[in-house]
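This document starts with one chain, in the form predicted alone, laid out as structure tokens.
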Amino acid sequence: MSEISFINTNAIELKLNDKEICRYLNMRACDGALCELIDGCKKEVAGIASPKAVFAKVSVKALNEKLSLGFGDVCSKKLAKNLCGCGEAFVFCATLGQEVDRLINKYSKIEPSRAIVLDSVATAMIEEFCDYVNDILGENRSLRPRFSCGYGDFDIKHQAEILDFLDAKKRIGVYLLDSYMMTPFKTVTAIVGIAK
């Protein structure tokens, strides 16, 4: 059994793009009283999100398409593809924790147009801190690109497998509803080849 590491980054801030909360707003720029919206979403979700993080590191083994990782066997082209040469990867598992979910829930009832805003901050910083995890792991080793289930022909019913390999219900409190789909939401899982 691989030893499942945690992140917590109470301790640090995380980034924005303003252009990437844009991007996910499906706008190429902001005037004055989007930015202003987006400022104010931003210190909303910094106030309350919780990012957190387990990983571990485990053995890759391929014969083509088939891969046989830390959680369990993997017949996906793509993700072969990307772990090519690799003999270790990383799994992980990142979130911002439920009051993020909580809070955009709250305004979709009493102001859709500031959730959606909203919306677009959280996934800018969960992706934000995916790459922080991304730096942490990578730190004295090259990476390959991060590869999370639902990309190409990577199911997504694995999920299951990664959440319960790292335990992340326990360690940070995600969830795995029946369409496979996670909560809170703005959570991510990915593997990351270690390359050699």
Given for the second form:
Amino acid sequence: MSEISFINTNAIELKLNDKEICRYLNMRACDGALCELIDGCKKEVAGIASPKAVFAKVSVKALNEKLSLGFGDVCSKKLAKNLCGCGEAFVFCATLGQEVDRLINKYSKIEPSRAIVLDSVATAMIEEFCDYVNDILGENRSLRPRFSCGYGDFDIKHQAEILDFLDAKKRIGVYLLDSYMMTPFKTVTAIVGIAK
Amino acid sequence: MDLLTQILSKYVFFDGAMGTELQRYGIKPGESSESWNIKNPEIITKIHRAYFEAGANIATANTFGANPLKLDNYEEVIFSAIENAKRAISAPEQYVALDIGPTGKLLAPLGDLDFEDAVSAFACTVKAGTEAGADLILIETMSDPYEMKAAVLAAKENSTLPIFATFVLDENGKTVTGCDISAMVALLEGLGVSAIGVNCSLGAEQLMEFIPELVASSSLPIIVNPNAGLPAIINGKTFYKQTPAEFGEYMEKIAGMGARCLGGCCGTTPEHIKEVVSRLKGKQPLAIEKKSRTVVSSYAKACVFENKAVLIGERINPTGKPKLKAALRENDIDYLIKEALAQEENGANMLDVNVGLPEIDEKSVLCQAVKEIQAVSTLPLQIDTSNVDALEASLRIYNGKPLVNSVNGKEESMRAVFPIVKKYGGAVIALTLDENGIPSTAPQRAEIARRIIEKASEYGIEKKDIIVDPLCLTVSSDKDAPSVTLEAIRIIKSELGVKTSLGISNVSFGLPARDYVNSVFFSHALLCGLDAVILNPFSNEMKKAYFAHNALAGIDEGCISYIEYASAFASDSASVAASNQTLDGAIIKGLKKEAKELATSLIKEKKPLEIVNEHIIPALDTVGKRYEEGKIFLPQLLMSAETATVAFEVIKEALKANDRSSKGDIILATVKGDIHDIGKNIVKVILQNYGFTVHDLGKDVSPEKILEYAKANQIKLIGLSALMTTTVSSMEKTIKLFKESGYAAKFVVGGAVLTPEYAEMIGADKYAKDAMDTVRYAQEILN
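Alternate state requested, the form predicted together with its partner chain (shown: the form predicted alone):
Below is the whole assembly, all chains and molecules, this chain first.
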């Protein structure tokens, strides 16, 4: 038996790495005015982000390249390789919430420099939150690296099945557009194999 | 006794889950529960009967997802579902609800479903359900207030059945779209539903925390239909663990808090409902208290007219504002957005939106302005127009409960405005003038207010939704004008018991240093109990009066707001420019405040064009070059570009129109299916800085719209942006459509997943790796 479990945390608790933020901005390092801007953006995103995740444990049944994962069947060599030897896996969806999208949209209209820094800060935050979720999932067990749909040959169309399976729309407000884009924008779904 | 009478005098019980029961009868994971209405009608009836036997009054028909967006045979499904439920009725006080769940899609602007498409989809369900004989409409499990509004409107427009509406809260007491309880209540009460409440998502235990706020903010019967605890999955099926006894215990507590209609959602069974009914049957529920709060709302939060006066920003109104007029004529909605956000930043609680200009299509521009402002601001809006069509169209697409500006005592005005306010659930500003003009005495103005309130009630609009503006005339032409207005505020408040609002600035017309007069008059009006003011949020004199008044009147606990305002005010007025800074240097470093001051002082010494050619352009060139050499990065490039814009703004007024002619026109659009346009907006700022005229068509733009716009404006360069591989196909379609039409244009494309090869494959003329690359290409093509 597995539950659809829920994780949330206060965004302020997520410690963001400035180097990562600079990397998303395609920069090696930052100086004066830019550091100030990044600091301001970190505070602003932390003030409105609402990190939430849902996850469930599923059994992994592999037949050649076809994997049966609880939410549906997936044909993906890369994912099969990633999950090789795993009897079970976690499926999760993590998001920072719609207010982050609204904030970035707002600044992209009035101050694009701030918008792209906010965007990079939010990217760093969702990654950090995924790590946070990973740490909780990985307590007392060893996990494989996260694998998301859209990576390699893992078809992005499985996004719909994953979100339905986790009831992500109702529980954490994650919607899928016709173009398979998720909103809120800072949302990640992933499969994490549990190593035996 | 009919349902609506019953609900006023005693508890009404909803049924529990349908899905959970269907699992018991063997529905397979992934199988649509609605299909069982036709496949296994007798099982559906049996489930409804079990709930009625458990004591439920309302059977929720199995139509949750029966809308044309999800099911092709939705009509057939609805007819059989209602019939299946009706067959289960065996006693009085048993009813069948047409169940309407969300479409499953997110509405624009954050999602890709158009508001009117949502209304149409819900309308199909409502029509079928009403015709099939449902007794009421239950709109449930909504988490987006905008989708909720679409569903309620569809119900109101296509049926006369009572509407019950419930929404989903998360553990923070908001919907996942960020709407709080008060805002959702304001919206639903405004739209005139019969009962409201919460369902699903959380169990009764978790929901309990939010019931007091729900009861305190609403005058309607409250519905609570929680899940049986939190879910678990066993062999791919979802299960809920709470026992009927536990569930019943929590529900009894919830009833004790003032909830009136009780039932269950996911995981609840007839046993759960039976437990709730047996604990409450025969008991007298708490009385439903009528609230008289005046409240309006945005998609996220409510603005309540109580204690502190509500500050309504007046800056989005073209009267006397040439820049705004020009922006409206050029359809430069971004200018309005900037005005909106600057007012929000400067402490406005609401924004007045008036786009009335004779030469524009007010209806379409007003709707566009409302949508775009609501996409970025959480403030409720005051919709300000005398064009009835524009008013109706904008109230319809408004996300929340709007404030309408305005109605007056003329019969014609009331006849036109009240039906619209009632239908779309707004509050309205009532001006105390009528066919005979503005009366000269306060009692006469109060008399008009009384007549307006009386007339409004004939349309079903309550007194709490009327905010009277007793009007203020110019003191320089009539020395008694201000005291008449103040007296009118007092009478209207004490005798009629309604809220008041005032546009202050008219009082000082014709006088020098008007802000001084305005702010003192404002203080006087506040002392008379004024509840809202339409003002310029950038006026420090008005803000000083406001914060000082609140502190003195004892409505600013610990004078905290005053202290915060005063300290920000002090630090703002200090000069920021360092003595040895140059304008070029400020632009290169991206220092906006400094650039503004330096440009302001430079303009005293140099001609505007000299400043542009000798300082701004060279600085931008330096920055552009450094960026291309990899010495600085995108945020710095943008900071410099924004700083240059600030400097341009300062000297713009001094520049003659043809001094800085456009380098050429370019269309920018984020393609169909793609709703993230940050990349496009970056390119736009840089292109503008280099002197190009950018026609920004926005995001999720169809190929047809781009072609139509290009043709109409004869634009030969088009920039397209896409983020996902799935939306690059829209790019390809757009280019193809142009080629088929024979309209010659160049395409420059960019976006995260594009490569030069990919760009070539879809027929683009140029792949631009970043904003500077686009500028260089535009220079090559257009110069």
